[in-house]
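The data below hold one chain only, encoded as structure tokens and taken in the form predicted alone.
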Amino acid sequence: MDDTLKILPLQKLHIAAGAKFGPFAGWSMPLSYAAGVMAEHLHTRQKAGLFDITHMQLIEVAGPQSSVFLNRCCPIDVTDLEIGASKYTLLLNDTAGIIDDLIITRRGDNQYLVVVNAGRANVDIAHMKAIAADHDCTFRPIERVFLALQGPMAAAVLSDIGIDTGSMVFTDSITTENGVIINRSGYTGEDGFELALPLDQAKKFAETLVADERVMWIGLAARDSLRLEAGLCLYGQDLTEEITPVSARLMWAIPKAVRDGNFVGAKALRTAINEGAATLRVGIKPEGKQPVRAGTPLLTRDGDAAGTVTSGGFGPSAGHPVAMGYVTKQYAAAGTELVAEVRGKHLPVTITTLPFVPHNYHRGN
């Protein structure tokens, strides 16, 4: 094993698992466990899948500047949100480009969680500093064990040892007695929680979950196969520090009342948005079983430049190779025809609308 990879804390148990590991963000991962990825895969979507995504860096806001701190760093008006509720949100640099994709929580008057990626967490956390300078607040990463259980049979499971999520739908907060903090969101399309754990509770809350029948441990592969069914970005592949919320079409997550704010790249964005994106990201249907991977080229028909697929491979649940990718607006529409160019040869496919599987978020009756 590489000595300069970090460790998680729970990796004995992943060990005990059967966990394969490979390096990713500076750290060692389960990839797959012993059942496999196809079975993984299929486990979160009709049970519950267990994650340990500890490598992904959250982080402590407070004190009384906070909420202007953090409307500064990104295009929202963290005010907005009750206690115990949580917004996606970018961080944005001067022109426009995505620093990194991440979570904001706010969890009292002056006080918030923020969840960043674990590839960007040094370069977001020198960001950040550099802001939070100028503002009357604290910043600090803080550690925890980092869990998300996932899939339709998760508030089930955590009901059954004692933690009540009836009353949380999508994007709710809730603390524990113990101080675990408890989302109600995730990065497979599927209900779930997200749950930042002390680090001398994650041991036995792990063991307690995976004891369970509908439980089982989901290593990255899963996860990757999961989020991008579900039309979900990884950040270094989809989304980079060139690409702007406009071409990302992910002005979604920007309220339209905070657009003329005076946060990071607001003015780099509002021209973005005037001018719009000479490409946009899209859905890629393969035809036929072979996927295409991230960095294949996409053509025309008549072998024009038309793209290039961003993320790859095979969706277990839709059936079929699933991709996504950014291509020249005048083919962005669903049902374009053109071609992947896979080592000289041209496979046919098609744009198609995202996710390429329903969400199944819990919004409420």
The other form holds:
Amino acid sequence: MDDTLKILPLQKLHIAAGAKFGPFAGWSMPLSYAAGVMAEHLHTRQKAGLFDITHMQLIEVAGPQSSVFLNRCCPIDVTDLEIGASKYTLLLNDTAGIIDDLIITRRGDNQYLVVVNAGRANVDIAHMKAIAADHDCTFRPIERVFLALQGPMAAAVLSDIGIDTGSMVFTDSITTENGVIINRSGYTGEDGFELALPLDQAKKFAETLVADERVMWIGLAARDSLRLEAGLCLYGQDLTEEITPVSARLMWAIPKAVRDGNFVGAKALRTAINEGAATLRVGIKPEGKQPVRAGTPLLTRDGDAAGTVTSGGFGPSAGHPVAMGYVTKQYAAAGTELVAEVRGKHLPVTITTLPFVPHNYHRGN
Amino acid sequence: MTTYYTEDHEWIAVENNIATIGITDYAQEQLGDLVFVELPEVGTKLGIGDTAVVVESVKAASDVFSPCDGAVTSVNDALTSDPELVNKSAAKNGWLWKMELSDASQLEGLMDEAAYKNHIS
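Please give the corresponding structure for the form predicted together with the partner chain, as opposed to the form predicted alone shown earlier.
And the full complex, kicking off with our chain again.
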């Protein structure tokens, strides 16, 4: 094993659960467990899957100008968030390219938690620190064991160990008396929770969860197939610094009221909105059983270039291959028939709306 | 019948100059659940090292290389509807293709079962 990889604090638990490890974003991560990716994926949609997502970077932002700072970093108005609310947002560069996608949680009047992607943490921290230097706030990456419990039984599992989440809806955040930060969120399309645990409590907490027969450890491979079925983007594949939120169709994450604002990339984003994007992110459904993978060229049925697949695989819950990618605007309408060029063969595919599997978020009654 | 093993985790069972080729149980376990197997057409002429088959798991596509020169004589059509047959029975019912060997001596030097077991342990 590459000894420069970072080791998860709970690695021994993963080994005991039969994990196969692989490198991801500088970490040695469980890719799958004894049950296998197919069973893990389906288990998450039916019961509750436990993911170790400690590779993701948590950052605490606090101080009098923390709101001003975050509103400068991201196309968001964090003062619109109630304390205990969170929101998906983006870090943009000067040309409105996406540096990363992230979640900001408001934890106090002037206190926020930011969660960024593992593979982008260094870039994000450098970018945000430079902006933080002009503001009266602290910007501090923190170490936690970060777990996600995802699936329709996740709330019941937590309830049975004394954590009442009954009042929480999707994107709500609480802090337990033990200092565990719990957000009702995740990246599978299912109801579920993300839990940031102090290191000294994490092992026991995880052991308690997996002792519940409804809970199973789930690896990164199933995390990928779950998020792809849910139509959610993976940074580095579906989002890059060359792609704007307009092209990525993530404008729903940018409130209209802030689009005239002064966040980094604002001017370029306004231009992108006015001009429209040349390419758009779409769902792609291969007609046969053969998956189409990231990097696969998409052509019209007449053989003209139409776009590229950025994520592709098999959807165990969908029961067929699933993919997303970018196509020239004129081919982006759902129902458009294209072909994917896989190893010299032309496989018929259809542009489709996302997600492939309906979201099951808990938005209240 | 003689069975050979490659470092790429393929097995080759040879009888009367016809080789039956599959991936080992170790290989299927590493790949995980297969969702698609792309088989060659019967009659395809393969050179040693050519990609003969592509096995696709939920997450990735992996090439299976021809261990020798020859022509494909049959393929395991059952895998078209049931690719997981490779997971369930890699060494037997999950075979991939059969080929007539142009030069059986190309298999000399490959591992036998004992050597392969040692290789993966």
